[in-house]
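Single chain ahead, written as structure tokens, the form predicted on its own.
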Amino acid sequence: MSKRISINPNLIELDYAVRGKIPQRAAEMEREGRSTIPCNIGNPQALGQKPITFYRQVLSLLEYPTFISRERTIKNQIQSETVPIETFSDTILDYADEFLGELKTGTGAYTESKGPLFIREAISNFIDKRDGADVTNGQLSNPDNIFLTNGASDAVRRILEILITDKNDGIMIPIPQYPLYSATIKRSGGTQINYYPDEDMDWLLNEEILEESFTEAEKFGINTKAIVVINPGNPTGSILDEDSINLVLDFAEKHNLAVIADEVYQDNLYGGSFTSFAAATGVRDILLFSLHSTSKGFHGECGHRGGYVEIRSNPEVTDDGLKLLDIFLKQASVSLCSNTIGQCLTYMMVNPLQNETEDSYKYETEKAAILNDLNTKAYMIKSAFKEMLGVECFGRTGAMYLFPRLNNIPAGKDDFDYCMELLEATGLCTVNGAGFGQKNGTHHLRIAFLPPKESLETVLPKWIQFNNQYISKS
């Protein structure tokens, strides 16, 4: 077909850093022969970090129960036998036996829409015991208002779908802000509103960050309807505090803004502490969706695309009665259901060994050398920065990501220069800081801190000599 046509124009200016030039251009650089380190993007598993071995036995058995009673039978068999086979634990069976009869049905079938009722029961329970809420100190998390998602990604989707209706409905976002949530307005016709924590504070906020946005907004007909809040954050991987929690909630009830929380990396606090949105919202009637997933943390399960979002609060949305959730449940039956082995992923996430077996210790041990390894690498970069000229990086380590500010960018050049130039220099494939917003006049990159320990040794030096030869051009 020759002829052109035409198409969604938000689609065309759509714009999404994270696979953009840089990592196109490293890309050809690995079909050239030349190695690469992608850090541009959090994928755990494809920089060598190994899966969790709960999960992946667990699944196996789930994509092919006739293991299960295999596995029973030989281990039977060998009780008497001298010489070791190894095999699933009796815990491990179990494990998936009960979970295919929840299931009932496998994993090659569709589920109820919002996911399985025992899995959003596993959530809530989940959500209950990390918050320490119950009866007497705040508001309980309801199964029936939670929807498994195909990766927070998805949720993110479905939200900014509902909300916006035309190009005046817009959205408070964090700047820097994951591209995401840009793309998605975007394609959504919505219109972007930034908002810019502080970053020389660590990147916390306080009132008149938020209230001056607002008013911008308001100042163009711009009709707000929900502030994004991503904590621990990305890019800067920085971890908020309740005061800043507590303002965005205070902030929103003011104004009857719905409240965004992607709180994905929850786990990713290497000794910093975590206070979710749904904790510190209690018992106030404000609409908070809040977003995980099993992709990050230190799971990195990204491929499987598991996640699920919980919403707080169900306002009506019609004069003849039609609520909020109504309309979740209806956007959710087009695309039936999401992925079944990501809503196993999410049972697992929320419901991981509790019994003190050997397989719950290896668990345990296995989460926690995944996090040190994590904090460690960070703190190796973080260190590497101090060599380097005009380098400077704010707030607590967090996320996945590390957000320096470069602050001797030569004359006529910018981050992605920077960012393109570091690439074809030393292989390591960053993604620089206007990809992600960042306020005039200032420059950034993000790295994931995802590379083995070995290759990080062989690329910060390389890193350092090439920062400090680029700042001594300007």
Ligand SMILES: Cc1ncc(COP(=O)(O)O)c(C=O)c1O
Given for the second form:
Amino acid sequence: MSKRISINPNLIELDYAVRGKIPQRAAEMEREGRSTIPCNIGNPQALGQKPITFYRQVLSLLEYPTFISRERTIKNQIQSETVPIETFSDTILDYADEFLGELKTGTGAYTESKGPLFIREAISNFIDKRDGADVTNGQLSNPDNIFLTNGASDAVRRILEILITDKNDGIMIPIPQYPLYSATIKRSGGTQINYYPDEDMDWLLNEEILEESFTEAEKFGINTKAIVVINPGNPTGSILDEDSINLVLDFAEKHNLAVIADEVYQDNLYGGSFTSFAAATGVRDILLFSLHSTSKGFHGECGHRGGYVEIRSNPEVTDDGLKLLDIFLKQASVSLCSNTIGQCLTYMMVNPLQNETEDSYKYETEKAAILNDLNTKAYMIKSAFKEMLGVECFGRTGAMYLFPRLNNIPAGKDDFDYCMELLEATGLCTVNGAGFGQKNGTHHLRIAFLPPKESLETVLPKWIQFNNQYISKS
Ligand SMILES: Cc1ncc(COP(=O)(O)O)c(C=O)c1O
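Same protein, different form: I have the form predicted on its own, so give me the form predicted in complex with the named molecule.
And the full complex, kicking off with our chain again.
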């Protein structure tokens, strides 16, 4: 008999549907030789999205700097010999050179725990430019309040580890939510408090929605510490309007809550507009954690684990004057630093090629092509929903997901059964609504609109047929 050990029960209990039973069955089908279309996760390059050339050219040089001077030598030689060899442009070579000059110790050394100052300064400039902030409106971003992280997931783990002190500490999360939040709250030993954006009103918020969940938690002795907002949303793909954002800030101020603004999809708007929580907060003294990542947007560099958290406000945390940022720094120091390639990508995300060069045009063209493609694919899927009986989809489309409501699931079945049977019938791997949480009695699924258009053209008619037959059993 094998020995038994006791482990952290929080880890036994946590759930993460995005990699749960439906994708596991899809993997099994692949092993059986059947092809599937993985729409269960926002992992663009796994579905064929090409990386941005500028990012990859610079990264390759950063990892092997000798190639910068080698490329320069080859360029000089071929100019005189007219040999047709493709080389990196001076723009790319200079960018890599300057980056390494600032980094000083190369990509193989630990950096400052927060991340190098020049990267944090670039992030601050990016935030101020994005938000139209300047010295006159007194809401400038401060590089000292920025921490580079291994993706946004790492930032969430750090924040919740700091905020949650015991099981009665509550974190409000939107339902449906990205399960990173429920899982990390569980892992940190706190309590998840659900609030329910109004689906029929495009997933927007009102005061009652927030107050109701706060009061309910209070009745159970829960001390609410923070509210999470994901904008644009995952899994709903919705984009919040300014009223909803201001409402969250008023609510947080009234109840002295921290706001965790997950803004990793800020570039995935498809015509909609994005207001950052930092801009909306302005000079108000609200503890705000804003997250960004290189995984999403048009960047799609999920595997490289780049990202940052910007913290506004710095409350005291102990009687002897220690402040939140001191603890954040101490916590970051324990991991030494975030990975340097993720740091480089974060720098390129916030500081892309500016001058009007061939490379900057190429960057803009690739960026537009990726976002246009995503927009077209979202539209293709939304159009298919119109032909599916009992399927409704709400919200201004953002992020990389659609979260349709399945109104006519046959009695005795639920959205898990629907998704499993959809997978078997069509190869389309989605995640059922229950994996993200949903109002009792409703059914949904989440689909990432990432697969190539050709796959969608083939699978969408099959899905329409599947859906209409499936619900005829109800
Ligand atoms: C809303 C949201 N936040 C955070 C993450 C995690 O991103 P990262 O790859 O930066 O850890 C994801 C990933 O899908 C996400 O959808």
